[in-house]
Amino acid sequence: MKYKRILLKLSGEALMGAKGFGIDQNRLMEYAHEIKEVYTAGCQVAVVIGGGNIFRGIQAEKGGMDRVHGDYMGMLATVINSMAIQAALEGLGVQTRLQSAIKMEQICEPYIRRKAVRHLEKGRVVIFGAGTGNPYFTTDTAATLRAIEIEANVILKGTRVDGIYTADPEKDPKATKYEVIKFEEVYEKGLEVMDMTAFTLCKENNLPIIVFDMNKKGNLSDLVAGKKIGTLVQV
């Protein structure tokens, strides 16, 4: 196993599956099985998931809502998704803990770094909800921050595309894929990997990112085992 401790970042939109909104139960269970596979192999797994399938603060702002208000609503959406992932994993016999950056004791623990690390060491999947707990920060930034705090070996960003390309492969058939790319090259070429705050945090803390296709069965396990899948971003 190449990576002992990972942070898996999933987009909320990915949970929609074939649906246009909300949570597709089939997709949810597919992800739960993938996570269980690496968990069973002995990898320590932390998860951050977005809330875009339910609510996006930036979209709310465009509709005239106050950005701060919208962002807090988006954070609550991530907690709903986190609870869904938690329920799916526990249904498969995986021990989990859900920690939230916004206190809501009835459904999850408050985020405490030491407790999060202890849970991982005890063999529990730790799910981080409610972003950073602050408006104006994305779940990419939350994932990066938590990964640095728990000293994860890598951020695995699961998407519907199998890596980083020279252009959008869904729009440009001539787009070519990068196997490995340096942080500086991403800046220079203006490629979209994460939001700039999250990306800079990774660079400054020498935290590699792997962008890969989460929807392909077995990809997560193969990555953790050390196979070259997706695109590796490194210093």
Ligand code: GTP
Contents of the next structure:
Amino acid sequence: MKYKRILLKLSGEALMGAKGFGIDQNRLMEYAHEIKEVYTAGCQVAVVIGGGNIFRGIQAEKGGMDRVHGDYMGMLATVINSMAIQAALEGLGVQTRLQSAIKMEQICEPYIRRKAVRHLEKGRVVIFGAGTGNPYFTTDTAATLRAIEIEANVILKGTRVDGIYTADPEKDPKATKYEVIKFEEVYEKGLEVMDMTAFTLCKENNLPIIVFDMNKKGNLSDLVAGKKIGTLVQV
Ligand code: GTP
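Alternate state requested, the form predicted together with the ligand (shown: the form predicted alone):
To see the whole picture, the full complex is given below, headed by that same chain.
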């Protein structure tokens, strides 16, 4: 196994599957199975999931809502998705703990770094909900921050594309995929991997990022095993 401890970042939108809103049960179970596979192999797994399938703070702002208010609603949306992932994993017999950056003691633990690490060491999948607990930060930033805090070996960004391309592959047929790219090159070429706050945090803390297609069965466990899948961003 190449990576002993990973932080898996999933997008909320991906959980919608073919639906226009909310959680697609089939997609949820697919993800749970993928996670179970690496968990069973002995990999320590932390998960951060977005909330865009339920609520997007930035769009709410366009509708006249205060940005900060919208961001807090978005953070709550991530807790709903986290609870869904938690239930799906536990249904498959995977032990989990959910920790939230915003206290909700009736439904989950508060975020405590040392406890999160202990859970991982004890073989529990740890899910981090409510982003960083602060407005103006994305779930990518939350994922990066938590990954650094728990000393994950890598952040795996599961998306619906299979990596980072020279240009948008949906618009430019000549676009090619990078297998490996340096942080500096991503800046220079203006490529989009994560928002800049998250990306810079990864770079400054030497945390490699792998962007990969989470919807392809087996990709996650192949990645953890060390196969070259998606695009690796590193120093
Ligand atoms: P270890 O002591 O490492 O074995 O961890 P543990 O999580 O098993 O111990 P703990 O007694 O802290 O937790 C038992 C259960 O209570 C777990 O399912 C936790 O997620 C849950 N739990 C712990 N703290 C809280 C909390 O503040 N709120 C909620 N809702 N659940 C909590």
